[in-house]
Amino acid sequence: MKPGTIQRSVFSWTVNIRRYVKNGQPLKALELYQEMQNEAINPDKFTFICVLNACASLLALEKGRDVHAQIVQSGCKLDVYLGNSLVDMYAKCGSIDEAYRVFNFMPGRSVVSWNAMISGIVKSGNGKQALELFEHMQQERIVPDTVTFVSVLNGCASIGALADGRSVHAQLRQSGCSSDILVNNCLIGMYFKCGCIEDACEIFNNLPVHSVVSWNAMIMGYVKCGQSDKAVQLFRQMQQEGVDPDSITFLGVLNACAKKGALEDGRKVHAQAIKSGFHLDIMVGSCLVDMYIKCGSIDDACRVFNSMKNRNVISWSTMIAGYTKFGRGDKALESLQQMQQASIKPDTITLMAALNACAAAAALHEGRFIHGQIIHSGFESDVFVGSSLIDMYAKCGSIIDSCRVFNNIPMHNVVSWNAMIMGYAIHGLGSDALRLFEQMCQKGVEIDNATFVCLLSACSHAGLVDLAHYLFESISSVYGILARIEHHSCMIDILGRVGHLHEADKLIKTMWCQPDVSVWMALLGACRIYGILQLGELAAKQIFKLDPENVGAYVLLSNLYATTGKWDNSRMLQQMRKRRHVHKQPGQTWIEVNNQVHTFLVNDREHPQIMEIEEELKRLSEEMIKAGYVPNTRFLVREMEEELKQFSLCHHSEKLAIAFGLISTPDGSPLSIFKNLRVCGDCHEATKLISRIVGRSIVVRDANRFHHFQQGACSCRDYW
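Okay, now the structure: that chain only, the form predicted on its own.
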């Protein structure tokens, strides 16, 4: 202490520390506590209580442990007040075991002690344990208060314990707490989460006054129960009754609009958020971005995102995921870079979204860079991040890296197993996928619906029809899982690929649920391959009923008409598609050379090296013809002269990409190219020949799977 200064008492220090805690400035409180210690002022019990409250607010577990050690060293007696603060700090910081140790050591426990313990256990996700503690509390004749009931009801809701929830509700009526608005709002939430919508509505309707919190509980409840229409309707009713929405209301109703894809409703809610000023709230802004993305308007999402004055990791992650969903992987990765430049540290959700962008764009170089960031951030052991890495490497063509990541994950869950099985599936490695499934079963991992989608996809890509039949039947008979529509879709795809179209049609007719677009598309795709016109028309008719603007159905049916000689029907369908402004996605292929992506379209003339590419194509064509290659013009469905058809085939985007790769990379090095559509039969045959002529391995990822071409053969064995 400097000469001439007056030493402040422990009381004055404690008063100032407490003031900072009460004003929501816990960091300032801890800084002042440090100053107090620097001046050798010994804290008392009340100081410790204030400092522990600050640690709890900041979730500063290590600092809280230090304070606990100081309490022990000071010889301060552990009474109920100090014990409550320690229990509360440990519970809020997520250290339930340490909270329990203090709780059990306390000489006396008040309702506050039990509340802190029960609340902490509920927040840790152990609702069952919280209910057991609530029962123990009553056995010790501690009378629960409203805080107790709120925590216990949240515990019931978290595990869907309806019977326990009803029992707590009955106790509420006897306790005199049943009129408390907060308790009633928790009851509404509990009944919604347990699926009892009528009970939730009854409580809401019997409330003497509907606060904004009550309306929010109802709106959120309807959203969680999948009744988005009612949530939006309730939002309108709330305003008609003169209750002003708050930020939570907007979050709820925007989620409702997002879930039902209600773009116009979402725009109206957006306008109301602007009018009330809540659009400036960072969480509401992030929710607006998410709503526009889920409603299919990436442009609106961009406008909202760009107008946000403040952005957090949630808003950035939402935008990155949105760009990926709309096939704009380059913008997603650019946003990740901008986010980091803005000093926003990515979390696991951000990194997973960025990895999905790399997977969609087959950007292996960027994916490896993000993998490095994951290691640096300490997220490598996270099983969900690991699963995204497995998926990214598999979709970028490096199944070896996928295996390496899978083997390095310390604790696997069903998601990581499924990711690895699907990785093998898209590379046509059916036997490896099934071997992994056997290991999964041996380790006692609980199989889910997605596991069977991955397995059936593996069978589809490897042509394992009999095994697919067995797996499909075992979904319900062996594993007790109800076969979903996606399982039927996979099975129909498998049957269709091998030409068993009548069996596929029969399976559709015996489905327990209504077939969706994916089922009919699988059948139509098979009809296109085998030229089965009548069944193909039936499948297309069903698709157009469900999705009148499905561009894939227009293309497949038009191609089916063309390959069966129905040129008038093909032209008429194409004209209808154009009138309805249903735009066909152009076929494009890209290849990465020296960390730069080069994209090609059919008959592309824009590339700066197009002259050299055409020279290489000419050379390859001559070599291929010597080897017995005959262009298969059956895969060109437009009416044109045979010579023009052959020229067009020669200038398909994948052939241009391969030619560019050959002139741009060292002899003997492998090529990897990526196409947004299914590779055509002629290009498939040509690539087999090219791999033998140039003595190179060529890997092609199309919309369905990977093809590994080597020495004139393909890993798919001409089955894709």
The other form holds:
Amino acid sequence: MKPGTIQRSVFSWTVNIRRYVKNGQPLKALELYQEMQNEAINPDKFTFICVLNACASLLALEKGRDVHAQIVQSGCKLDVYLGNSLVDMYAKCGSIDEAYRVFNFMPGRSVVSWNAMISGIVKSGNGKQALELFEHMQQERIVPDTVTFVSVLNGCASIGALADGRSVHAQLRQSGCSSDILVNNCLIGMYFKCGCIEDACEIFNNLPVHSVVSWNAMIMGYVKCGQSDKAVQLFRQMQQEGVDPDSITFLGVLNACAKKGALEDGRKVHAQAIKSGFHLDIMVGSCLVDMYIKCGSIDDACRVFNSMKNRNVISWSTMIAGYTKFGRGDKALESLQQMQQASIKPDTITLMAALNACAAAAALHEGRFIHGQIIHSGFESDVFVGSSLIDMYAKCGSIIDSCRVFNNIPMHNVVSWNAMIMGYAIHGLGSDALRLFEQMCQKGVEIDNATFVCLLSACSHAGLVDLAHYLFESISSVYGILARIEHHSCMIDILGRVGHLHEADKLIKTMWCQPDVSVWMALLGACRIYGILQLGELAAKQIFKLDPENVGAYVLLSNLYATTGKWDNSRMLQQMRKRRHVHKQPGQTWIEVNNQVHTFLVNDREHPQIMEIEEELKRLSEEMIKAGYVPNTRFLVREMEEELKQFSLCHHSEKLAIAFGLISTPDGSPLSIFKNLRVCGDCHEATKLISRIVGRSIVVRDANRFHHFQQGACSCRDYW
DNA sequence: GTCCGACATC
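Could the form predicted together with the DNA be given as well, to go with the form predicted on its own?
In what comes next, the whole complex appears, and the chain from above leads the way.
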């Protein structure tokens, strides 16, 4: 072969490789590169640049290192272009150290080299370091260009550094880049992310041309700031001004509808997406699914999902999370299987969603299976996956497994500590929660808002009122942050449970922020326990104002009326609830025996062994009455004959499940049962007695926490 | 020839 032919050959291979890279098919590009080497054609500088580009977009660090070695081996001279591509590859792949090494070693550096470093550092999540490098770059008298400004502004946005953002903005004004449309869109995003809506609007309003990207930045900005109404409004406005939405616009506006729970708006946007063809976009499709889920229509979500031509890991994860949200853990886990049958590999987010499904459904068996998959796919050292595992095991009743997972996490963060503290909290292990908190402080882990929520929950479940007071005070006095709304609702819950209703009421009145539904619910719950009518009515009124379809509030208020003898009010309220089509979730209890789940409803006679179950319940009732048990009908709100009430109480779903568990498992073995609602007071009392009569430990998970019944006592010490 | 660009699933 003549030398000229070889030259042309390298050139044409490179052209083809580049075409794949530019078309967004980096994997194909690498395949072609391999083929080229198989043909014994030596790559040149231009080939290397294309291949590094492909590695960067695939985040293929190992492959990138190989290419780097080949470059060195080939004797190819490291010029600015090749050096920049190497820096970019290492930085994008997250290896900032290696990027720096090339950067420092390069014979000459252009503004592009600095840009590659800065944007890589921003992407790796280190906005502060990026700002330092920006400073350094200017000391070296390198003039920043629009690309630099875009990266640095993103860096400011990512860490919410408003002051730095403003100073970059000031520099930008003097630089001659300030009319660049991309830079301005970036500024809009930065100001939104730093919470300065006015500054963002000012930039938008002063733009000579509003491109679709500018509108998108505004729409997304408003969504992120929690002003979804405004986002939907802008979506309409942009079209009135003759700008056509693109797929990103749809993602933004669907997000807004999802946040607002605005089903009707969502449907309109859906129709429009179909008209313009953007519904075929895989991300718009996934967002439509998400919107319908968040707006409460699982049927529509399924319809969209089933009609999607292509689904990716995100579409499936959305669906798995959606089923869980609707209490369909079984369907969620089924989806995980289908996804794997479709050869889509779950990522960490999918697995976390699946673990949530197991946690919600108390499906310990499936949870362990997914844990196995996690180990198999090498995600077990991921701290976020680990935190979901801790949560799953805790909610499935195995706090020992939670501890084991916690101890095996190599690098803890605040999320994993919080998950473990919360695990102890729901099991009523207040002192363990506190011990962990002390360790966490000793290790210098930065405490966040969620930590206090976990700690206060631990206090609530263990009845530690004084400690709760102390912690609540220290949020502001020691940690210098304002106690948030969720901390207030925890505190009100704790105060309410011990009957300090005046104090709870006073706390609400002196809150610096607007009380939300959770705050009023905590108060209403306490009023129900102590039969405080007036305050309870006031709390309920506030809840209905904020959320007219809150089932829990209807139930609590109607219970409150019933326990205070206001039967008429109770009945009227129930009628009102039905008129407004607010449906009560039926109480349900399930138990796993021999890897099979048995589900019971109230007065359930469907179970094949119902005769034996009733026989056992009768036997237990007699023994319980001998032990001094008086059925407590206060917890039953419907106005009915006393005898009928007692019958109904005996047939609550939890009692049926316990009786079934007792007759289906060997003497002395522990029982675990799960209830979808809170356990009722009578069942709680009865279970305490049963645990003593049969000499077994009985673990009950209700919607709120775990109750470990043993020898006539419960771990919740009657605080729940 | 190299660097940036509104965006989603927890």
